[in-house]
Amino acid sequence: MHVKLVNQPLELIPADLTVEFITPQTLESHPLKGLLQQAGFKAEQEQLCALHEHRLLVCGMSETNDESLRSAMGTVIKTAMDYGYPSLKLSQYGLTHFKALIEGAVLGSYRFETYKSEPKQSSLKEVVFSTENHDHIALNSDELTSILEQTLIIAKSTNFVRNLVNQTPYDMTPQAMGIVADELGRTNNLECTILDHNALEEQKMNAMLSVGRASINPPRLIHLAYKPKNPKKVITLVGKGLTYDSGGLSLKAAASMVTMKMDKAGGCAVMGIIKAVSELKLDIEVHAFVGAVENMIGGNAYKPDDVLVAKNGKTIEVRNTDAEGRLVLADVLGYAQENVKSDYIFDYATLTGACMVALGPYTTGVMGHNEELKQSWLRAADESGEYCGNLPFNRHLKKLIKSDIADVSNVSSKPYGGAITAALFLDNFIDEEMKQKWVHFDIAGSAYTESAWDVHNYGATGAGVRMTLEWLLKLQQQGNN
């Protein structure tokens, strides 16, 4: 679907359907108020009323803000895609809200039908925005164009991540993730390095290798790098890329294995982020590392009671093989810090069900030592339309991952604060000089949904992409000032 901006008043733009957003207040003065009320329209949030004889689709909004507009636009697009209209048009709702409308259109129109024998066809091919505001005041065309170009890159990169996450574990193996990364490197002019099983052994990445030992699909470590001239900052992104997680010998319940293709969402997110960074041509050097592994069962599977030696030399007592993502990240974080000297390091992982218990299924958990840095991320997430919540460290929870036979245990000794103890485990693999520059994002709840909400349909959401680009864009602005 094509999204474009036309520097004309709305009434002069040819399109098959006009869209309007109406609040309870603006309904009172609407020229079609009587007809709308006769149809039972009350302008409630995301309530729709189609007046086909007027080629008009109206959508209710509780108030005019980014969240309401994004969600309402997503609802409009999903509905209009089932109509027979090839194009729709709409006015602006203030310069600052244009980004939310674009996101609503692009993210709301997303459908993943790769595995459908008869994909659902849509007549809607074009969404046209006027440069004119809904109150007939012309807005700055150049500013709107800049917002459109930037937002399309970020939204399309989010959909790129959704496509990767939604692919089945049979299709999206660690090797397949490496192929995707290689293709992305070639199309976006990124450096791409992929370590196979032998290279991982040479790098002494025993924790990661142990997780993938029982799989017929060998692991891959992926490193994508975007290197502009004279970068203002250097950023390292690390993503958990479990292409499938059976739980290993600590086998998951059958119902819990469904949707475990989403366990690669962190790795997919960092690939989507660096894709957008390269297309936005930011003056920030970005390195994306993905630990792509499959956690399966077999006679050679790693076991509870094993002690693993991570890349940084620390020993790990395995008490649960379903706490495998943190083992992969332990080695990838060590490799990333050894190979890139960066200003910040951020990791993304569908790490714990405990994060969903703490924050719900829509919210990313944010953890780390630097409170000011975490707050900057909470602000960026809020402005991007993603939900984030701060989960604080404390020294008492750290005691729960103490091991009597190794340096650290891979799970807590008590079933409390599981998202935080998982992050505290990762802290063992962050170099001392990077501890104040590191943030961990637990996207276990936010990365995948089994029921539609906001601009998301069933499946992957692309969690992490929009908020990270918001944070990086602000970082670039600070460097320009």
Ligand code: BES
Second form
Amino acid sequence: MHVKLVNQPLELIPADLTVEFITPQTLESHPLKGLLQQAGFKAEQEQLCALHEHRLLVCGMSETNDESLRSAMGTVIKTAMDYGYPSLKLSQYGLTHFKALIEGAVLGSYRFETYKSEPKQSSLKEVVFSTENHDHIALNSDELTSILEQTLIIAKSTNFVRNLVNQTPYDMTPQAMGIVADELGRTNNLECTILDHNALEEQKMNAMLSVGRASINPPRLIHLAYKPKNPKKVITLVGKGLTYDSGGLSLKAAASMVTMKMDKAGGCAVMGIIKAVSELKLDIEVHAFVGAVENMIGGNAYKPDDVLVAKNGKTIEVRNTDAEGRLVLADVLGYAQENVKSDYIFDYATLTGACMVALGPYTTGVMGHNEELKQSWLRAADESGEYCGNLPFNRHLKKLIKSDIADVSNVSSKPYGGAITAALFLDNFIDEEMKQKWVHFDIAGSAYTESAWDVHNYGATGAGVRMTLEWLLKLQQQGNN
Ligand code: BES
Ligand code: ZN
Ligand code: ZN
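Please give the other form, namely the form predicted together with this ligand, since only the form predicted alone has been shown so far.
Below is the whole assembly, all chains and molecules, this chain first.
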């Protein structure tokens, strides 16, 4: 589906269907108010009313803001894709809301049909935006064009991430993730280094290797780098790339194992972020590291009671093999910090079910030592249309991961605050000089959905991509001032 901008009044644009968003207030003065009300339309958020004889589809929204427009646009697209019209057109709702409309269209139209024997073919080929506002006031078309270009890159990168996460553990193995990274490196001119089993052994990444030991699919550490000339800042991104998490010997219950192909969402997110950064040509050097591993059972599986020596020399008592993501991240964080000196380090991981208990299934948990830095992320997330919530550290929680036989235990001794104690475990693998420059994102709830919400259909959401691009674009602007 193609999204384009036409520098003409809406009436002059040829299209099969016109889409309008109506609030309870704007309904009052609408020329088709009588007809719409007769059809039971009250302009409630997401309420649709199609007047096919007028070639008009209206969608209600509570108020004219980004969130309502994005979500309403998503609902419109999901429905219009099944109508059979090849094109639809809309006017603007103000310069600042254009981004939300494009996101609604591109993210809302995403469907994952790779495994359907007969993929649904949508007849909708084109969404056309007029440069004019709803009240016929022309907006700056150069500004609209650059918003369109930028937003398309970010939304398509989000869909790229969704496509990777949605693939089965049979198809998207650690090696397959390496191939995807290699291809991305070639198309987007990124440096790509991939460490295989032997290279990981040489690097003494025993925590990561232990997690992957019982799998027939050997692990990969992926390093993609975007290096513009004279970068304003250097950023390191680290992603948890568990292509499958069975729990290992601390085996998950059958019902909890379903959907665990999504445990690679953090790794996929950092690949999507670096894709967008390179296409936007930001003046920021970005390094994306992915720990791609499969957590399985077998005669050679790592065990509860094992003690692992991580790359940075710290010893870890394994008390639960299902708390594997933090073990992989421990080594990848160590490798990343040893190889790249950066201004900030951010990690993305579907790390804990506890994060979902704390914040619900839509919200990413934000953790770290630097309050101001976390606040900048909460603001960026809010502006990007992603939900984030702060989960605060304290020194008492830190005591819960003490081990009697090693430097640290991989699980907490108490059943509460599990998202935070997981982050405090990671803190053991953050170098002293990076403590204030590190933020951890737990995307366990936000990365995947089994029922459609907002601009998401069933499956992967691409969590982390939009908020990170928002944060990076702000960082770039600060550098320009
Ligand atoms: N990948 C899971 C976390 C997860 C759970 C993500 C549900 C998405 C949805 C992680 O590896 C895990 O199993 N964590 C355990 C930790 C526990 C053993 C301390 C959990 O959350 O139960
Ligand atoms: Zn697990
Ligand atoms: Zn996991």
